[in-house]
Structures are given as structure tokens and as C-alpha cells.
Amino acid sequence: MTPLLERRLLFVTGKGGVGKTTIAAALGLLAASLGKRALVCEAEPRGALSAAYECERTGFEPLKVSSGLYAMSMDTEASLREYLKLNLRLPTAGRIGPVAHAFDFVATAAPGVREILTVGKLCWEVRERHYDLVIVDAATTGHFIGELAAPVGINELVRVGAVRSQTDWMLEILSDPAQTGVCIVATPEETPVNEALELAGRLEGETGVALAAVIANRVLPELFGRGDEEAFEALAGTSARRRLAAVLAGAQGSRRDAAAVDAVIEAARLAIRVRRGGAEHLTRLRESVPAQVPLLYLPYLFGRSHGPRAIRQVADTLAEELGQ
């Protein structure tokens, strides 16, 4: 497979809340640190990307975040305006008037129109080689297939003309695994893993786009081994808790000391249960993902999970996982 950061267009998707914006932002930061000119695009403008980089709010015009790194938020009307300017030489000042109203009507009546303006803008940036790598903080798994399959659907409906020629070159970029790929993000939990595996199964058949990587995010470290677990179970007994509380209190045990011991032991047992449950989901993910697709592991961040410092931590871990 083409190395992940050697592609030209990467879509990052996953169930809502799994950290796909953080990972998209970190991939952009890593690419820029390797000397690439990278653009990170927020497909669903929510301000999450600007929060990740702690920069001013992103818009349709790319914003320079740092050396070699740019960020933007998708705007389908602005994308239409740009398309008309490039292809029909229409003026871009202000709203497009009747054309914009017609677009709103058609976009409401014809599924895929708004999606193709999003995907088309990104493919155009790749075709024009404005950036070495375009990374998309894409829609969640529930909407992603429809967004990515829009060019395929329109290409099948329209056999000739300008629209057909436009979707032809877009599909050439999207279906080329050396240029384009999808990164699916999942946390070690049942629903995110289920959605990730379902998407991986549907991806290439319905969209023609290759799976580039699966990223397991928020993986808990193994804090305790089997021996530790046995020790915690032994300490959970009433007499053991009392003796431990007495030791901690300098042989002057109290209810407060006993409660503190109970809390620590229960917290340790909970950590073991959560880690073990997560490991089972990771095993299922590892066994189900095709062998040639990289499975990358990112640790749980015990602290602030957004902002430049967190993004840098994730980028550094991604660099280690990718051997960069």
C-alpha cells in the first residue's frame, strides 16, 4: 500500500465523539513538520478545527496556521461561487442572486448536489496541486458513504456533457489508491468498532475509495498485570482492608481510612475491567481489518484532549506508529 502521508487526499471519519477532528488536525501538523504543504478541511463547519489549533475561526478561504499548514471550513455556496467563477467566468462579488436561489432549490430536490460541491472542491485542490496533502475532517460514519458516493451516483445518471466530464476526473482521483484513502477512527468500545467495521466493508464497493488506515484512539495503557489483579482481589477482603487501613493510618485505623482504601481498590478493579473490555474490542478490530491496512494505536490522553499541546502529542504518536 502507498504510505499514508504519501497520498494526496485523506478523509478522516468515524462515529461522532471518537476524536476524528483531533486526528485530522494532528495528521496535518505531522505532514507540515515533514516539509509538506498541508491543508486540513472541516467538512461540517462547527468551529472544532479552529478550537483544535486555537486559531481564529476558519472559513472557506484557507487560513495559515503555521509553516506549511493551512486550515479551512467547507461552505457549499462559496464552493459553487468558486466553481462558477472558474468555469463560467461569473463575478464573485456578493451573493450570486438568481443562480444561488436556483442552487438552493436544486440542492434540496436532488440528493448529492451539495455533497459533490464539497468533494469536488477537495478534488480540485488535489488536481491543481495547491497542496501536497489535503486532509478532510469528514462527516461521521452515518453520513460519510452518501457524501463520498455522490460523484458515483451523478456519474451514473449523467452520461454526456460538462457534468459528466467533471465527475470523470473527480472519480479518477477518488478511485486511485495511490492518491486517495480513508482513515477510519474508532475507540475501543462496541458501537464505534461496529460502525468502523461496517464502513470498512461498504467503502470500496459503494464509493470506489480505498481504506488507507484504521486508527484506534484513546487506547488505555495496561496499568496492572495479572499479579496486580490478584493482589487487588486479595485486598478486597474485609480483614485485609482493615489491616491496610490501619497501616495507612499508623495503626490508628478509622472509617475514613477504610473508605479511602475501598475507593482505591475499586478504582483499580474498574481500570482493569475497562482495559480488558477495550482489549477485546481491539482484538476484534485487528482480526477484521484487512492485513494490508495499517492499524494505528493512539493512547488515551489523561488531560486536555484538544488544543495545540494535545494535537502535538497525537502527531508525535502518529509519527511513531507510521515510522516517520
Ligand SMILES: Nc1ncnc2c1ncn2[C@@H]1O[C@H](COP(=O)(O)OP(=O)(O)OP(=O)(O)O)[C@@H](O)[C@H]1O
The other form holds:
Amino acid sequence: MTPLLERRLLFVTGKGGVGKTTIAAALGLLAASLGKRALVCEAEPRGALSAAYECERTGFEPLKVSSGLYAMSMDTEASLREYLKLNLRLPTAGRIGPVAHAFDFVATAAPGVREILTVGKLCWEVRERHYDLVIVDAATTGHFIGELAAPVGINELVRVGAVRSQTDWMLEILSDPAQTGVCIVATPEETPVNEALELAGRLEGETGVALAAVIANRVLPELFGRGDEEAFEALAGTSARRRLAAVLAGAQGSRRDAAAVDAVIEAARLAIRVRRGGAEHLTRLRESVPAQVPLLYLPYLFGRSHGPRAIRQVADTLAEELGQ
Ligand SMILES: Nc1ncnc2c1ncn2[C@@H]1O[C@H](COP(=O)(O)OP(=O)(O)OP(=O)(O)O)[C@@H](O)[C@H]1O
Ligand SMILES: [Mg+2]
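Previous: the form predicted on its own; requested now: the form predicted together with the ligand:
Below, the chain from earlier opens the complete complex, with every other chain and molecule after it.
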């Protein structure tokens, strides 16, 4: 398989809130730190990317974040203007005004047009070699297949002409696993893992785009092993608890000290339970992801989990996981 960062176009998807933006931002940072020219594109413009990098609000024009790293937000209407300008050689964007109105009409009437403009813009950046790697902070799993399948659908619909030749080159980029891939993010929980596996199963058949990696995010560290668990259960016994409370309070343990001991023991039991629940979902993920697809693990960040420092931390871990 082509190494992840050797590809040209990566889509990062997953259930809502699993860490898509964090990971897309970190992949961009990592690529740039490896000397690549990277563009990270927020498919749904909500300002999440500028919050991650703590930079100016991103727009359709790529913004330089740091050396080799650029960020943008998708805007389908701007994408249409750019397309028309490039293809029809219209002199100024201003003249395209009425077309943009027509666009709303067309986009509503013809399914896939809006999506084609999004995916088309990204493929175009790849084709023109403006960047070594384009990373997309993409839609959630539910909407993702539809967006990525749009070029396939339109290509099947249109047999000849300009639209056909436009979708042909897009499909060439999208269906080439050496160039394009999807990273599915999941947290070690029931629904995110279910959604990840469902998408992984449907991806290639419905969109022709290859699965490049599965990323398990917010993985809890294994704080306690089996031996520790036995120790905790021994400490939870009545006489041990009484003695611990006494240690806390000097000679005579009060009721408050006993409660503090109970709280610590309960916290340890909870940590073990939560970690064990997560581990089951991780096992399910590992067993269902095809062996040749890398499964990367990112730990739960207990400190600040957003902003440039967190992104840098995630990028460093991704580098280790990818052996870079
Ligand atoms: N490894 C991690 N450890 C702890 N918190 C994390 C981790 N990764 C992401 N987060 C936090 O989880 C929240 C969601 O992350 P993020 O915004 O990247 O997810 P998303 O999938 O892009 O969400 P949305 O679907 O809303 O776009 C954020 O508050 C982020 O800081
Ligand atoms: Mg996001």
C-alpha cells in the first residue's frame, strides 16, 4: 500500500465529534514538517480549522498558516466562479453574478452538482500540482459517501461532452489508490466504531476510493493491569479500608477519611471499566479492518485538547504511528 502521506489527496471522515478536524489539521502540520506543501480544506466551513491553528478565519482562498502549510474552507459558489473563470475564460468574477443565481437553481434540481464542485475543486488542486498533499476535513460518515459518489453518479449519467470529460479526470484521481485515500476516524465506542466499519465496507464499492487508514482517537491509556486490579479489590476490603483511612488521618480515621478512600477505589474501578469497554471496541475495529490498512492509535489528551499545541501533539503521535 502507498504510505499515507505519499498520497496526494486524503479525506478524513468519521462520526460527528470523533476528532476529524483535529486529525486533518494534524496531518497537514505533519506533512508540512516533512517538507511537503500541504493544503488542509474544511469541507463544511464552520471556522473549526482556524480555531485549530489559531489563525485568521479561513476562506476559499488558501491562507498560509506556516511554512508549507495552507488552510482553506470550501465554498461551492466560489468554486463555480473559479471553474467558470478557468473554463470559459470569463474576464471578471463580477460578471458571473447571474450565473451564481442560476447555480442555486441547478444545484437544487440536479443532485450531485454541489458535491461535484467541492470534490472537483480538490481534485483540480491535485491535478495542477499546486500542493504535494491535499487533506480534507470531510463530512461525517452519513453524508460522506454521497459526496464522494457524486462524480461516479454524474459520470454514469452523462455519456458524452464536457461534463463527461470533467468527471473522467476526477475519477482517475479519485480511484487511484496511489493518489487518493480515505482515513476513517473512530473513538473506542459503540456507534463510532459501527459507523466506521459500515463506511469501510461500502467505500470502495460505492465511490471507487480506497480506504487508506483507520484512526482510533481518544484511546485511554491502560492505567492498571490485572495485578493492580486484584490489589484494588484487596484494598476495597473492610479492614484494609479502615487501615487506609487511619493512615490518612493519623491514629483515628474519621468518616470523611473513609469516604476519601472509597472515592479513590471507586475511581480506580471506573477507570478499569471504561478502559475495558473501550478495549472491546478497539478489538472489534482491529479484527474488522483489512490487514493491509494501517490502524493508528491516538491517545486521549487529558490536558488542553484543542489549539495549536494539541494539534502539534497529535501530529507527533501520528508521525510515530506512521514511522516517520
Ligand atoms: N485525542 C483527543 N483527546 C482528547 N480530546 C480530543 C482528542 N481529539 C479531539 N478531541 C476533542 O474532541 C472534540 C471534537 O474534536 P474535533 O472537533 O476534531 O471533532 P470533529 O470530528 O471534527 O467534530 P465535528 O463532527 O463536530 O466536526 C474537540 O473538543 C477536540 O478538542
Ligand atoms: Mg470538525
